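First, one chain by itself: the form predicted alone, in structure tokens.
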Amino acid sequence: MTSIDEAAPERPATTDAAADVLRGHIRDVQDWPQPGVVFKDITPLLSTPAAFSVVIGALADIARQRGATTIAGIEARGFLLAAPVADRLGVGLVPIRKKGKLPGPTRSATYDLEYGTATIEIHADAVRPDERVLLIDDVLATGGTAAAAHGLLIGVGAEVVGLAVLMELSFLPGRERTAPLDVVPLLTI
């Protein structure tokens, strides 16, 4: 009989430390954006370069193992994630942005928050079809919005080989909601 620890698949160390890090780096905001919920601002991790080095670090290991090609960043906290990582990598940036910003020819998705609903949008040419994908942001709460940029992605024809986010907040269906796409969080709440 094997133990938990035996039959878990090996982390890289970046990952625990990033957990670690993340740990004593996200600041809880009661009620906001509205009464009930818990925000989880990332803004103490940014403002620490060597905190936000690591969880960078940790980012890019993730996309390395997966062979992404390509990195995409949801907005708006998934850029500040993923523009370093694929910069860290040498590899390109896709953006996927709110209704609107985005000129040219997109493909867009709407979809349900936790406390409303959005669109978000990609560039109709945002990928080659050979190139794989890393889907990147902060946190995974109910799943709408990386389950949009997943499909938005699928749609454009790239290969999606994961979502890396620093969180998944495990007591909500985000991971069901998302599925088949490959979770990969940095810390688990």
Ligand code: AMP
Given for the second form:
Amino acid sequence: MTSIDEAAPERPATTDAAADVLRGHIRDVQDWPQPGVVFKDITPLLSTPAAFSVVIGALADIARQRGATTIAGIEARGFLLAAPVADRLGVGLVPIRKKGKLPGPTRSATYDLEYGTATIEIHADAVRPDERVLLIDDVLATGGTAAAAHGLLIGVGAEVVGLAVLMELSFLPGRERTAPLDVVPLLTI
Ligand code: AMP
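Having seen the form predicted alone, please provide the structure of the form predicted together with this ligand.
So here's everything in the complex, that chain up top.
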């Protein structure tokens, strides 16, 4: 785990270009999936190869800068980002999945949602000891999902070098809830 005393590395220069690209390729969907939520839809980004390439390149630079030796993605949109980043780095990919999807021996973490709870899982043997893992997801909102994923990775022996997200919703307490995880958003909203 990154020490709180350790200065976070600078943001790679490519994150600024990626932020510009994201501004033009994310669709805000009002009141979805429920009233009061503005859903950040990444499908315009996924369907535009040049834009997607810039964003994946920026995430890969964050991973390289932090010396990541493995990429972890959170189901489901995190997979769409984590897989091409792992491929660019030539490193392995660890899926963190919703309960009941992984076949092997698993570890699970349950966290609170606004209404009810959610459970995510990781294979118990997903990482070798002292693997440096960058966690990737599309949006950091309340931080419950990322904090639980962080806990799972620590529990299987990983060193988590950061959480890279396309967008951090800074009006929600995601950063506090995931502390001391080093959060690296391409775009802060
Ligand atoms: P949270 O645990 O509240 O930080 O929520 C994070 C997860 O929910 C991520 O995996 C996101 O994909 C998804 N999510 C939460 N809020 C939004 C939003 N406004 N737009 C798109 N996805 C979201």
